[in-house]
Each structure stands twice: as C-alpha cells, then as structure tokens.
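The chain below stands alone and is given as structure tokens, in the form predicted on its own.
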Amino acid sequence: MADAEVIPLGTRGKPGRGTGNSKPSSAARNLAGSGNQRRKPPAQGRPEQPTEQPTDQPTDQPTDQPTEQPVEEPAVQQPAAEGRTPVPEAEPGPVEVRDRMPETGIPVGDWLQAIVSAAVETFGDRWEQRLAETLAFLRRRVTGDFDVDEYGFDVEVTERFLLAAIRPLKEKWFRIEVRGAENIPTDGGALVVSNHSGTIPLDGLMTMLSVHDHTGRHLRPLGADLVFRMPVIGELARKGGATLACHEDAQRMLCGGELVGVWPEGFKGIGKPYSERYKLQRFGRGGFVSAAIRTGVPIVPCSVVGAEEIYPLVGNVPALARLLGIPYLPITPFFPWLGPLGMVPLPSKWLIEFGEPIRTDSYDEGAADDPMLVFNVTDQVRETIQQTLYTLLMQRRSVFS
C-alpha cells in the first residue's frame, strides 16, 4: 500500500488545517473516496484484499490456488438499550385476534358475583332480605315516618342497632348465663331491682339485653341526671328507653304497664374498691319502693355476678374527679397505664338471676307514705339480693369461666 500523508487529530473536519495549506492533499482526496462513501478497515491480521474482482477466470486453474469467494457483510444492528438484549426485527404480519392486547380491569360480573359472595359470607342466606329492610329503615328515617314514645324511646333504633352492638359482648365476652327470666312478668307494669357494680355500668345494659332477649320485653332504666347531662350518651339513652330517676317518671312508667329497672345502689355501688366487691351499698331512701307500692306492681330482685371484675377498681383521683364534675376518676391495674387498652373489659364470667317477684297489691292505700313499711320492704329486697350473691358465688366455677 502507498505512504500516505498523515493528517494531525484536530483539524475539526476542515481540509488542509493538518498541513497547513488550504487545498486538501492528494492522500486526502484518496481516503474520502469517490460520493463521500467511507472506506472499511480490513480485518486485524488479513491483508487489504483488492475491490476489483476477476472477470475471467480459466477452468484448467490448479487447485493449489483456492478461487477466492466474496464476503458477505454482517447486517449493521442499531445499539440496544443499556441492559437489554437486543431482539432481531421481526417481518410484519396479519394481525390476529391472539395478538391483541387483552382488557385491563375486571368484568362487572365478576364485581357482583363477588359481592354477592360476601354479603352472604357476612350477612347469610338472608342477606337480601336484611339489606331490603336496612334500606327500608334508613328511608323511614329520612321521611320521618317512625314513632317514638314521650320519653325518646325508639324502639326499632334499640332494637337494630343499640341491642345488636352490645350481643356479641353478651355471648361472646361475658358469655352471660340468665337464671329466673320466668319471674319476670310477661305483661303489666314490674320493676326490676338490681345490685350495681363494675366501674363503669355495663351491667345495667347487659340487664337490658338478657330480659329483651328472654322475654321480649324492653327493660326501661330511671338513669342518674349525669347520664342525660353528657354529649352523645344522653341522646342514645333517651332512645333507649332510659328515663330520669324521678318518682314522676318511674310512676307514670308503671302505670302504663312498662317494665321499669333501678339500680338503688347508684355511683356508690359502680364506684366502690375492689376489696368491697359484691358487698351492696345502701340502698338510698327507697324511692323505688314507695313508686312499686303506689302503682302496685311486683318487684322482682336481679343479682348481678361478674361486673365486679370487668375493671378492679383499686385506686381513685377525688381532687380530678372533682375537677371534671364526674362522681370519681377510676384506677385500675390497666387503666390509665395502658391508655385506651387499659378501657378493655376483663372477659369475666357473668351470672344473672331474676328472683321471684315480691308483691305489693296486697298493701293498703297509703301505705306508701308509710316509712317504717317502705324500709321493710327496701330491706327485704336488699337481703334477697345479698343473699343470691353469695349462693352464685358458689356456685361459679372461677372469675373467668
């Protein structure tokens, strides 16, 4: 191959910057070629074979000398993408159905046989009819068109949401065993007396719930003022058949044929140590029996095992309490160390037995207003009470089972 004249790097494409003249040189004109076409290198270790092949070639040539073929070039592939292998192009074709790109999302059918799925999983078979009637309450609700008593009592909002939200802690948590629901009446006005207990008055709704679920019956409880002064709570009191404790409130109850529920031993008997469990307090002035005399209902006694244990009271905060305008501000081993954990009910075994019903028909008119008499009759249903108290202690296995 001929010496060609060497041209320095940097010459930024211009001809003649290398050499210094302004015309390119003939080793120049040589190596761009004719029409600007780029010559290839040959290969390391071969020589440059010549671009101009033989026309003619004899037949008689001696096979010593190998007849040489032509080369075929690779095709040019462009670069990959870093990290990618490059993929051969492959020829177009009819598009077909398979190469389509499928759907995204997932068909409506199978949303609603998915949903149908779960509302049986969650509702039952008879999950179709208990959505017709939820929407049908929630469209009475809208209209109006509901009834409710002249002291707030709702009973279809008791019944589908207040009693339905505390069942499963009735069964499930306290599993709650129910002993005399056949004492208490199964028509006419009775009022239920029951020992209190428990830091904070669970019992009186598990109370509620045992006679509706026992009887049918709604117990309708004479709350403390506190209940109806508090946001919230006051209000789902009312609609639930609560009532102030007042002898107006509770006489009208009776005489109408309501089954009224008391708890005489108020914040003293929730709020009292744990060390005094299942010890009653003083059943106040006996306001309960001068109303049941006066009407002439029965009184059936309730004893109440279990609420004792749910939340051990074993400290108090009076000076906060105080504070705060509530009766006490309870400590417990859990609460408030564990914050809202502490607030978790202990799953204490719970007892419950309706007495047989005490009389008060038999009383002459006035003797209500008899004070000796009504102390006898609140000490008598006190007695029956404690006494029942002890005889299910015994009787119950362990605190928890």
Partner chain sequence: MGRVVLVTGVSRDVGGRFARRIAADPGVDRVIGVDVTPPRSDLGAVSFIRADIRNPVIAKVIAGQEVDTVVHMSVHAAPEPGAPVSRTTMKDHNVIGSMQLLAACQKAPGLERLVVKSSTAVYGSTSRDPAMFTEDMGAKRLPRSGYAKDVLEVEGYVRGFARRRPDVAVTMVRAANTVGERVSTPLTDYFRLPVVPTVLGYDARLQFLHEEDLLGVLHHATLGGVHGTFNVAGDGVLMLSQAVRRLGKPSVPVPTFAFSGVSNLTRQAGVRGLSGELTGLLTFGRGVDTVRMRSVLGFEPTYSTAAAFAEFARSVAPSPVPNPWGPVRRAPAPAAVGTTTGDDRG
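And the form predicted together with its partner chain, for comparison with the form predicted on its own?
FYI, this one's just the chain on its own, none of its partners or other molecules.
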C-alpha cells in the first residue's frame, strides 16, 4: 500500500509541504534539518513521504532529539519498501532493537528466584509441600472430589477460604479479644447463644472464626430463611456450615454432636438503631432453649462487644426495604453517601466473652413443652448475656482501642 501512487489531499502533489498552502512549520524545518543526510534518498520522489512528515511532526515536536529517531523510522522504511534492498542502511533500526533487548531479557535464574521467594513469602518455609497441597486441593475442587455433610457444609472451603478471608479482619481490623474460650465444650453438642448487632451479621462470622481458632471446632450457625433465599449468600452460608433456624435442623445438629450457634434476636438485633446499642432485644419464642432441653446439651452464652459500632445505624427506609423484601434498609453516617466506601466497617475494638455453660440435661424430656420453664431459661440466658455486655463495656477503654 505504501508504494501506491497516492496524491494526498491538501498538498497538491508538491513534495515537502505539509499543508500545501503555507510554509512548513518551524517544527517541520527543524526536523528536516536534523535528519538531513538520511532524508536525501527518500526525497527522490515519493509523494507520500511529505504527507507522513507533516503528520509526524506535531508529535515529534515536544520530544527532544534522541527520541526523535524512532519516530522518523517510518520515513526511512519508505525506500525499503520501494527498493527492497536498502534495509541494512536503516541504521537506527538495530540500535533500537539493542535498546529494547535488555528490558525483556530477565535471566531465567532471576525469574526462578523471584518465584521461589514469592512462594516462600506466601507459603512459608515448607513451601514445596504447601504448594503441592494447594495443587491437590485445586484438583479436588475441579473434579468435585470432596465431601459435604448433609447440610451442605464444606469443611475445606470454609477453612481455606471463608475463615482465612476474614481472619485479617478479626486480627488486624477489629483486634478481637476472646475470653472464656475454655467454656466451650471440646466435644459433643452445645448451643452457643449470642447477642446480635452490627447491621450486617459480621458478629456471627467473627464468633465462628474465634470459636474455630480457639477450640478447633466449627460453630454451625442457624440462619434466617432470608439468608438461604438470597443468591450467593445462601450458597456461601450452606458451604460455611449454616443451616435454617428451625426446630428440625437445630435438633438434628445438636443430636449430631455439633456446636450450634444461634442469634435469637435475629433481625431485630442487627437492625436496631445505634441509639439502642447493647440493649438486648426480645429473644424470640425461646425455641433455642426447647431445642437444647430436648437434646440435653449445654447452652453457652456469648457476649460480643464492638459489633454495634461497625456500622452505626442512624436511619432506615422501611418503604424501600419492604419493596426489596428485606427487613430493613440501613442508613449509616457513611452509607449510602460514600457508596462502596461507606461499606467499610469502622475499626472498633471487639471483645467476645463466652460465659459459663448453662446445663439443661437435668431437665427431663417433657420439660421442653413446659412454656414457663422455657421462658425462665430463656430469660436466664438473656440476663447473663446482658450483664456480661455491661461488664465488658466497662472494661473497654474506648470504642476504637
């Protein structure tokens, strides 16, 4: 295409003129002066060449002399296309290539070293073994060769991804201090009952992680059906060990010797305004107590301080929430005003305390159907958590430290 007899518009076929009307710009003259000796042969008579020059010139102008060379390259290639021999004469070409080479040619040894040090960085000293484990893990995931329990709990994914992902949040962001972890039974069924707060149920995740890090057991949360109705979240919840908060599932899990977590306040708890922080809401109908009595497992009260401050809920849009089918639509000092940035939780200091287990195995089977007893035990659990919350609040120096 370069050798076609194109007479560009605007030059009236006159070589050496950019626009054809006026004198070449100073930039063009500068360029002509500097590249004189090489411009000579091409100037012998291709009409295209002048057109390329003017278009090149404006871009050349701001740059200084040495960098001009590559830009002039097209002009030099012109005779090459024409005569097909003068290619070697194009001196700047090889020079340029020699410039580029060192950039791409990082020695293989350096690469290896970089990979190894990256591996050591991520996996620690025994990185070869860890890397092999990771690859085996990936292979199992890809081929579906892993097991889930009947609730859809995927231990591997939970330990490697879900818990690992929130661990920095627990340790670096909320700096969670766990007390009374020895009150969690090391084996057999138990019911952990906790207060609920924070607009988004992060406290549940943090309690799960704390329990796992301190006892090695997995806390199996019971979630509202809204959780399982929502895409992605429902899937992750099941994979993370959650199941629906209903009598059947609670009893089934407790009978199976699992450590089950419940948040009886539910949406009333996480969706309460900031002004009501650390005031426990109603504990449902005490269903969790009757499940514990039926299965004879201890109830471990758990008090979480700090979660109230992560998203201070100052407003709610009930109409919009109803429209979206969610229990509340939070407005915090930062959300939705700052958009996604408003979803960053405030770095409050957290304290989680597990209280003395409340035993239920002394009651007989029929006690679960005695509403008075169930309400009494529910109140006892609620009072314990409320008192512990007040104590912890007294001990906390400030919200953020």
